[in-house]
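The data below hold one chain only, encoded as structure tokens and taken in the form predicted on its own.
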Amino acid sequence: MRINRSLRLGIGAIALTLAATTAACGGGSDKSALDNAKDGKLTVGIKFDQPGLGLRNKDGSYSGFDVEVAKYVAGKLGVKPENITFKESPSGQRETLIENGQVDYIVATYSINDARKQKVDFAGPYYVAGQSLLVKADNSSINGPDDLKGKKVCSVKGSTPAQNIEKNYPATQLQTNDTYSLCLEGLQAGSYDAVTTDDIILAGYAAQSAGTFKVVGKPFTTENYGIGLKKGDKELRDKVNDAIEAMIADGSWKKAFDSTVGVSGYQAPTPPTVNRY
């Protein structure tokens, strides 16, 4: 069967439109993180609402320990700070952002665990934290996880702390939100009795609250923070591990901690040993 020229052109135009639409819907990049680094640019996932760790400031700048770690690693990959695009990476979206190529790596209080390692790779750890509780300053009824029975406790969807409460403290009324800032608003309003996540995150919120909130009890888990990477990219993982080790060895790790989280009075712990997962 013969197809006239105008029909062929029409079919070609439709094909091009579909191809463009498909590419746009993907939202990611076919390039590897190291390819992007060679081009002098990287997209890095961080949290936007964690004081002292990953915070988007009112002037559009970014600050926090995770931000400083991200910048240091980027520098070791040959990318200047001004050529980093920071992308918000909520806990429940981190694996998807990496798998879809929407970020080159993620530094966002990202606890390493076996379930996540099925989908992404990790470098690190670059920090070891522990889960704790944040309550109103005048709350004397909650001093640890054993006091949570029947209490309304907020955490973030998809986070390790939320999963831990659900699994190990089933009598707790767990509530989840997309961000910790929403949990804090609920705690302030009296909708929740406590907010739970890692102690280092809560310390930042307590410091920012100017006495409204306090961290209670001792940490009741061990959370190894890793840098999330695309699964199977061993070359990138090795380079990022090298960067973390260099940051610890040359004093930049301690300097970054003291200038961010340390401002709240939280003392820097002994740096972790990179496990090269």
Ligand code: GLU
Given for the second form:
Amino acid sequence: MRINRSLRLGIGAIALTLAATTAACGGGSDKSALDNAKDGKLTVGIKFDQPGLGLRNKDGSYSGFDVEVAKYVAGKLGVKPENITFKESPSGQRETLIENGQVDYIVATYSINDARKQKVDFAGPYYVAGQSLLVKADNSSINGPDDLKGKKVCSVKGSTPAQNIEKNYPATQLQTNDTYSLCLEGLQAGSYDAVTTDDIILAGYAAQSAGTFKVVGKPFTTENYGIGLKKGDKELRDKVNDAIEAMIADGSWKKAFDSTVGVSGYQAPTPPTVNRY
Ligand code: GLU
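The block above covers the form predicted on its own; next, return the form predicted in complex with the named molecule.
Every component of the complex follows; first up is the chain already shown.
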């Protein structure tokens, strides 16, 4: 009897220690996104280096279409923009950040696909992009993916454009970095012949380069941008889908696009229809 009791106490102590360790580990939280929203704050994953979409400005503020979408959705969940903590979410880390509870949701040029849906859920799509190519302005030999044989092409680890090149254009010398800004440095330095990712991301880099880089060819994939969130949180996904629909319906989607990506002359397409799978 005495042994049983002390055993029980011991197990209880271990369980408590474990719970405390898990909560303190890696900044992750066991709380659901909607519970965090009820407390008036959210942590949202975005890109920090994609002008027009998700950008951390020199003064520490954030701008871009994804940032506007993130804020609109937060507003519908009852959270003010100043109570959002933005967390950098590089392409290859997005599923892990969501699975570990380090972000409540991610708005970061994040294509919906089946492999990712094994690990996370998606609301949306809220935008449809397509893979394209960025080269130096004086390059005339690369005009589409069929010109990439033997060329050094940079993309980002864990991104769908990198996977597409690996699978469907195996004669390309694919090089991968953690972020697109590292690819751009290499393109500028002449270490790469092209950078590949979605057209809308490359358009932002071309605009920023003021004539050094250009986007070539037609988009050659379909990238449905979703808002990534915890797998199985249907209540959150429904609410985020409602928010995306409202953002499109009340004109905020177009306004956000025109004031971000649109500033460099990129025309807003017709918005997509949210897919309630
Ligand atoms: N949309 C693609 C993806 O989700 C490319 C852009 C990115 O790496 O964020 O992988």
